[in-house]
Amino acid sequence: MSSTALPQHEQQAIDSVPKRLLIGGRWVDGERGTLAVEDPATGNTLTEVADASPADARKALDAAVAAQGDWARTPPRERGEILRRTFDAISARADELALLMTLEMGKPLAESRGEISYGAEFLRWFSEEAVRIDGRYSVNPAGGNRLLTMRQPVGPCLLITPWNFPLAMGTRKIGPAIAAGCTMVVKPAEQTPLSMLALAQILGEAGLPDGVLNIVTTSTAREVSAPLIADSRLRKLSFTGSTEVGKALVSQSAEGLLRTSMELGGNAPFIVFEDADLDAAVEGALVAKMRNGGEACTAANRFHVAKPVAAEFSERLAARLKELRIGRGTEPDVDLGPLIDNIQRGKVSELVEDAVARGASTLTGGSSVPGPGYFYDATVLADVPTGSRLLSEEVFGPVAPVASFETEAEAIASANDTQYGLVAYLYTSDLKRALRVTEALETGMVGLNQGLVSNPAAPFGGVKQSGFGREGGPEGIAEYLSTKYVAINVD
């Protein structure tokens, strides 16, 4: 990677955010130096941030230790107001940073504006609940002796945030973290740390106090988050990203009986029946499969269209798809920017030909784009046959596979036919088909009707092997919360 001159706004967006670690309120180096960021439309290097090593990752702990006392007795009120506070300040400041967001992750401007939007409601959202915060006082059944329940801190967490959405993925812990009363080192992905480093910026600037929250930008994740996984004053992890990385933090975890969060991969199936309104199931699939380039572990990854109306739909979609203008996000008028890196612009390329090389006919796309950066054409395949890996493996691309069936048994039984099970979408006219449909699918949330289920309000999490807990709605901040019941004599 080599890194260039930079138009003077982009560089200055870059300029704004520390590239240090935070520990304990204070901006200090790594000990290992610094790791490179990589702008993924050019393949440049961006910038460079400080590389932690597990040293680094202690003191970060020590910091969050020493601060929970105070922090848990913090009033309620004051953390809901420097949430609040927050989120004032990244809506007065969405567009520097949106472009910073498109600068390191690659989505365009209006998707990277989208995010900011989505990232700050949860901090609104928390802040709202960190004063609902409830137990409850009841009569012991049996009479004579009462029953106290309160709600606690649970204590320092270790946060671990993906790059696809690398703002609202940390608001979306840090908000009920902060709510609960509860401090944290946070680990953003290698590949999209500037989000994060800004959001920690704009928490301090609002009041939050030293220690509570720590970043830890690191090249060896593993390495880094281990010993605070074995720490035996870590008392929460949440982790957003592979099943396969879950899997071996929560088997870490069990060591010392670590409350977790899991929100792991997805493979969501996306129905549409033969009483589909079309033009809306389109307009669904668009925002299912293509938001953040269909980077997204709520992307619609497989297409299981009813056989009367598979084909129009498919052409229908390729229609679409083919509109779409590909380019750096920071550009005017672009619709679809880089995949991540050239690892996962591989990982596209090779589903996509097992798909061809089994029968799928390409509608459109279907190729990698040459020159600089790591872009791949929007891409629909219709026909794909049963066995194709696109079937099973999440593409995590701007790839739609779509796949015919016969009767609302087989449907079902296709969508259902994976390990995974964060979200289903689901298109029909029929009431009744409707919830039949949405309650034999086997997922933590369904979009009916729609192609977008993400919402600071809700329960945001899956089932199977995409994981545990919740993030989101009023269930989010249970999350950081542990039950103390108290027996009290009266008598």
Ligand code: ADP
The other form holds:
Amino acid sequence: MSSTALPQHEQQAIDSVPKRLLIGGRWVDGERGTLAVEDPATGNTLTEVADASPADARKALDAAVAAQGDWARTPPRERGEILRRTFDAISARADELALLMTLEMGKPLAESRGEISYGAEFLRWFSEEAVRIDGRYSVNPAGGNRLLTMRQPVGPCLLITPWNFPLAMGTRKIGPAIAAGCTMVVKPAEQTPLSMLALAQILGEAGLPDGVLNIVTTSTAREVSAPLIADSRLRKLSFTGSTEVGKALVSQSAEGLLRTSMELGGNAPFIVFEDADLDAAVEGALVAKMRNGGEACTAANRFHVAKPVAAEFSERLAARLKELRIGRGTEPDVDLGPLIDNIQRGKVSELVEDAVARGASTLTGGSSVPGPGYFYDATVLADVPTGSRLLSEEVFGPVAPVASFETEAEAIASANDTQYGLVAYLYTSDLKRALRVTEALETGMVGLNQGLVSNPAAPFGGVKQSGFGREGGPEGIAEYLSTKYVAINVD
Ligand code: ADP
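Having gone through the form predicted on its own, I am curious about the other one (the form predicted together with the named molecule); can you provide its structure?
Zooming out: every chain and molecule, the one shown earlier first.
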């Protein structure tokens, strides 16, 4: 795709970012030249970044391995203060970083600002966790021995992140890894490397020692990461992305029994009972569906609404979605940006067409927006029949399919009728029902009368094919620590 001149402030935001690989504290070229980063709102090339080869990635791991010993011995307070300074620097530069994110990912500036703040909060949270890594001392129940447990950094990590939250998906791994005393190689998504490169630069300015964080951008993710996963010096893999790739990575990790954390796909049900506050449910639906343009693993993928209120809910949601202004995320007052690329837009179209062919009715939207960029209308489909692919596959776009149910048991069964188990949203004003249904939902997270669950202080993660491991909260740092137990003879 061609490059066209960008407004000066946009060009400045792009120019300010290093475009090379970060290995052992040095910015270096990739052996394979460069790869293009596109503006999804226009399809134009924004810039080029280094394209790493497997040999480059190996050098990045060498650097992480070389830095591991000293980093693990660095006082926790120092590690925490580097994170805290980075939090402060990101907060101070939020507008410029938001612009960069919007350019490479497409979401409106207000959403990018939201992610900058959310992403930075992981660094603040883990700066506070760095000094709370503790152990235990106890007396053997039978007397005699003493039992000491200590928690130590797991060692060099490979962190692979997706394009939908270019900063936050990085900071929720990098934050705890730094706090725990681990070194790392980070491989951001090829579509959105700029936010990660900017973060690496800020971490360096905040005092992160050379080699602790190494960045490898590449157009050949599998080729570059497989040898690292097979390398016995690597001790941990944390991945956020599709279930399909996650399974392949777990299988590669089995050979060396590498520790893994997997944040994979979702297919979140959004359940509205007849007794729910419908105003709140529509507002919550808007957030759960439209945050990040629906390109989130936590996005409400399907709405299960009690029959007596299903039509009203669908119409009210459609009315709200109709008001959204679509456009390039850098423009003022835009609510919905483009999808990330044409492949993603093709998937969204296919799922909508399937539901409509089966008899769903389109209340609003339902098609791609003509012209440059990868825009798709905000869409509400009512009376989506059982068997529609939209109800079982992750749509990753601004499409809300609504199906109705008659009983609580049917709602629970529909919600759980999926391979995924990341999050479910539940609207009811009946306390007993709220707890009953929450307990029955097969997910790692539940939004109860709330359309947003993400919070750096809370354990984010799924069950079933949504993966395992938790990011955020006290659980988040545990993923980067291993426990050593010492049996002490005191006799
Ligand atoms: P998405 O569908 O959101 O693009 P992917 O799972 O394809 O999700 O990508 C998430 C991240 O995983 C990206 O950084 C991508 O480059 C990387 N990735 C994709 N395939 C592989 C693979 N086979 N091995 C390692 N990383 C991969």
